[in-house]
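Next up: a single chain in structure tokens, the form predicted alone.
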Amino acid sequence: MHVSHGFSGAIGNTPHIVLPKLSAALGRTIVGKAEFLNPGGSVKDRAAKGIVDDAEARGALAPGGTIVEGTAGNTGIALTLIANARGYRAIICIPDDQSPEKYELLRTFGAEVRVIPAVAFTNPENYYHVARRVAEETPGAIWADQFNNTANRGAHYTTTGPEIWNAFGASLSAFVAACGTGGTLAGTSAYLKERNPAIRTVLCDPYGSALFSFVKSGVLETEGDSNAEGIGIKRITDNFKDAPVDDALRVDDQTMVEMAYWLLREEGIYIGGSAALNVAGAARYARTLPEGSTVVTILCDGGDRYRSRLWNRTWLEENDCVPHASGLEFLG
């Protein structure tokens, strides 16, 4: 059996989940990497380890300093772990329109929680802005700043994408992720390519992200608007920035939640929103590919984080998106 040392040695090496009626719907076999079993509960864990571990090696946190970071949950919840085990103090700025089970969580864990009204980017009290201040003002505190830390990237380049091409190798065929800052599917993408330029790297984006658009067209547009947390983004970070990205794909709100609650109902699998999206996408690019291809995505967290908004019927009415699909026809 694999012994882990401490929180973050057990961090990685996660499940890679065939999807089997999924696969044997499409013809094409689908795959879940599942991140909800990292011990933090998301793939958010491993940025956090990274950027941790980033810091420590320079100096830049030292015994006994704070943590700050900006985020709409996860990563903030990760690196509250991580502060814990090691003995830092976390100060986490979360805009105020995520799912009240992630304030809980933080406060739990022990982070001081500022909740910050959500504004664009633009606008200096966006809470992404709000935390870089919150470190300046703070002593003995370092700004993780997820978005731009390319230790982010790093950490999936030497975890993440090594883990899947040792459980696949040529016989991967594309790999499908969405992008909150880009690390995940960046660092991935990276390592893969180099493994294998034949490998198809594709991000799945929800509507009001401009990824879609950059990816397609080089240019940062947005269309519709979503409910996904964690994920879309209107302008290029750090991490994304350079990825080796060959294809794109938009997946609505309505798809999300279908795949979610079928996901549950014929698989077994309770994830949220995110991985939802990212399995529809999976499964939507997949049969653009040839019969018998492998195609793996990430299960970014599971469905308890959601279980206000994803997983609950008035929050699903509110915002007209009830699933009602009895078989896969929602992916069209």
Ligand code: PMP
Second form
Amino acid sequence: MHVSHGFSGAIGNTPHIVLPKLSAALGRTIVGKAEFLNPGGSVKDRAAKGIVDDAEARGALAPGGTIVEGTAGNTGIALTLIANARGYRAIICIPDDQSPEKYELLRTFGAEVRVIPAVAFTNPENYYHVARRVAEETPGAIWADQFNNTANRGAHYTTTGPEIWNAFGASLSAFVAACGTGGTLAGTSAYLKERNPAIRTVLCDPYGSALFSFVKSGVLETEGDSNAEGIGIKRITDNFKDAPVDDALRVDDQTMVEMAYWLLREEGIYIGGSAALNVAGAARYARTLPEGSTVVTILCDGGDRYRSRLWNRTWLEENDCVPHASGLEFLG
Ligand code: PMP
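Okay, that's the form predicted alone, but what's the structure of the form predicted in complex with the named molecule?
The complete assembly is shown below, putting the previous chain first.
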């Protein structure tokens, strides 16, 4: 068995889980990369490690320093755990519309949590701008800036991409992923395209995000809304900019919820909404490819972080997205 050193050493090399029932139903192999098995519980462990390694290498972060970030949760959780392991302090600015589990975890892990009213990005009080100001005002602090710090996508270029390529190589037909910062899709796609330009790289977007229209027609336009956490964005980040993305599809919240419950019931896989949206997107895209094709996607985080929302009947009823499918009919 592989031996790893410390929290950072345990990040990555996550399993590639073939979803057997879904694959059999589609006649195409659908694979979820189990990012929920990272030591901080999400795909954002990779970006956080990449950002902190880069800041240390540049001399921007010294022992006793502080890491400040604006985050929907998972990046903050990952940064806080790395901060604990390496002797830094973490200040996390998080909007007030995220699942309660994330605030609890951040506080338990020892972050200084600043809950910021959720307002539009154009408002200077948006959590992103607040984080930047907190970092500027805190001596010895860095602003992780996951959206525009390309050490984020760099981590996926050097780890996620090679891991998928080493596992599937020439048999890989497509890679499908949603975007929060865009780091996962951009970094992984860049690496895979370099190895084999024929691999299709595909954005899977929730409603309310502008990237679907950007990939399809070059304009940032939104339609509808979504309760998905950690994904969907209305601007082009430095991490997403120039990403070699071939195509895009959109998945609505009802389909996301149906897929989350189907995966738990049929495959024993318990994940968060963005991961379920990714699997739904991968399945729909796979059907456009020849039979026998292999499509890899990302299982961004686990279900436990959403016990009071996605996995809570009352919340589903309040948000009018109770799952009712018995099979995969929701894929259309
Ligand atoms: N899913 C979840 C739950 C996330 O927290 C994030 C990160 N915001 C993503 C997906 C998207 O990852 P990325 O930032 O690399 O685009």
